[in-house]
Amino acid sequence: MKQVQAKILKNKEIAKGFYRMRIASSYLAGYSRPGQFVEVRCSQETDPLLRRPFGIHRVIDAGIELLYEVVGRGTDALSQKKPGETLDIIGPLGNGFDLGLATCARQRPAILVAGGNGVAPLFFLAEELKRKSIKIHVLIGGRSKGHILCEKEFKKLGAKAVITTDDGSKGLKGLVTNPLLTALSAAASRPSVIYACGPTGMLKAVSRLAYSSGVPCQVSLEEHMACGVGVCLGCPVKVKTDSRYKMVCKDGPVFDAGEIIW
């Protein structure tokens, strides 16, 4: 982990306020790893203070690609960015996912489960399991059709597919945990692993459907993470290890599901 001044190369608008931007940075590129996040300032003026987290989307030759949706003051600075700009950043920061739940049962698919923009992570494991001929089935939910992103990138990965919206407007109607449900309930489908990135209540609904299945599950928490590195305490999760609490900055933001204390 380290700062960096990184050079933006792309910063473009995908679907109405979420936004892809492509970073130049070797270093970024050479040391990322899946479920891994980084520290953007997105401002050189006081207000935002703080720096913003976001989870690396993809690994590329140049640099990294983040995958943001604009929510507050912070994202929508970055949203105004242009390429030739450069920003500060921190990292790679956190631990990310364990690739070796998947690679030792390559028989069978990994699941992959994302809410919203939660997607965003789990495009660069995907990208990494593919390298490794490991069989992905990735479940994607948000509120209406403008929630979906990254479906056609997943297939050109040869993921199989499946959307789900509150609305309906898109793929079948209800929570993304519903097909979850059908895929460990056939042994035909039964996953190696399942991975996860989302809200809190879905990340929770996947993590007990993982335990009563007997399938390993990791979960990304999604946090405000004001430092990155557990100075500030400012993002515990409540675990049941001895130390009762965790950073998810610092110690995650990957936990294997049944550590953490919903």
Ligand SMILES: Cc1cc2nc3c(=O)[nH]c(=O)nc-3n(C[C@H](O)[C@H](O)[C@H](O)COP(=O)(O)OP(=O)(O)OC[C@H]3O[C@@H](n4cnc5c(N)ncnc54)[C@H](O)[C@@H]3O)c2cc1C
Second form
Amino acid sequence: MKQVQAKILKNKEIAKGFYRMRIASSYLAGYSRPGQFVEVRCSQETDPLLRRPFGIHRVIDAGIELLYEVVGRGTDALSQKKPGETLDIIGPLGNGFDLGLATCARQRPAILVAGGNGVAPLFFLAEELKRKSIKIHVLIGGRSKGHILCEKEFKKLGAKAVITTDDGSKGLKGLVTNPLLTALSAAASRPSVIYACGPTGMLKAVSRLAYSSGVPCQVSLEEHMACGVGVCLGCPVKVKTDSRYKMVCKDGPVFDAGEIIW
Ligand SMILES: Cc1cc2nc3c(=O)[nH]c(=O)nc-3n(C[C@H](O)[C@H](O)[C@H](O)COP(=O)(O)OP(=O)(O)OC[C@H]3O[C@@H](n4cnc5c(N)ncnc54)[C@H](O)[C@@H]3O)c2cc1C
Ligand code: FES
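Based on the form predicted alone presented above, generate the structure block for the form predicted in complex with the named molecule.
The next block holds the full complex; its first chain is the one shown before.
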């Protein structure tokens, strides 16, 4: 992990309120693993002062890509940045997904479950799984069709993609856990592992389904963060081990689902 001053190569709105940003950094490209994140200084001003965390969406030859949703001051400032500007970034941070869970039973697919912008780190994971010749099924859920991201990109990788929307405007109407339940119920589509990222309620439901079907499951948690390196104790999550709490930034953001007290 180090602090880099990296040039922005692209910053494009790909759906209303969602941006994909390409950043030049051979250091981040070389050291990032799926599930890790970066802490970005979104503004040169004192407001917002704290860095904001973003999952690494893709690694390209020259650097990395982020996929972010504009939800507040930090992400709004980020969306105003232009190619050629420099961004102050610390990373890569956190632990990342355990790809070994997918490779140990490679005849079965890995299921990736994404809710909203939770799709961001799962695409990097999918690219790595593809490189290891693992079959990928991706379930992407969102509020409505404008919130479904990366479907085409996953399909280009050869992943089977199922879409759900709360309002039925695209794909199946309902929760993303419905097709997960279907996949877990059929012996033929039973996955080797489930990897998930999205809102806490979704992760809790995914982890319950995984537990009841005995499939290993890893979840990437999104907590409000400050330091990003385990110093400020600002991102605790309750766990079942003796330590009782772990820090999402230092010990995660990826956890085995069974370890969390939801
Ligand atoms: C490890 C990690 C990886 C992340 N990866 C991504 C990513 O790849 N793409 C992406 O779009 N977002 C990601 N997030 C969430 C992102 O960090 C927040 O959306 C961002 O910090 C909001 O900053 P802001 O200044 O725009 O909003 P603020 O003004 O700080 O907050 C605006 C609203 O967003 C909510 N919010 C802020 N931070 C979070 C958070 N961490 N989780 C849930 N709600 C939050 C606030 O409660 C508030 O309602 C990630 C978070 C973590 C912890
Ligand atoms: S953000 Fe400081 S301990 Fe996690």
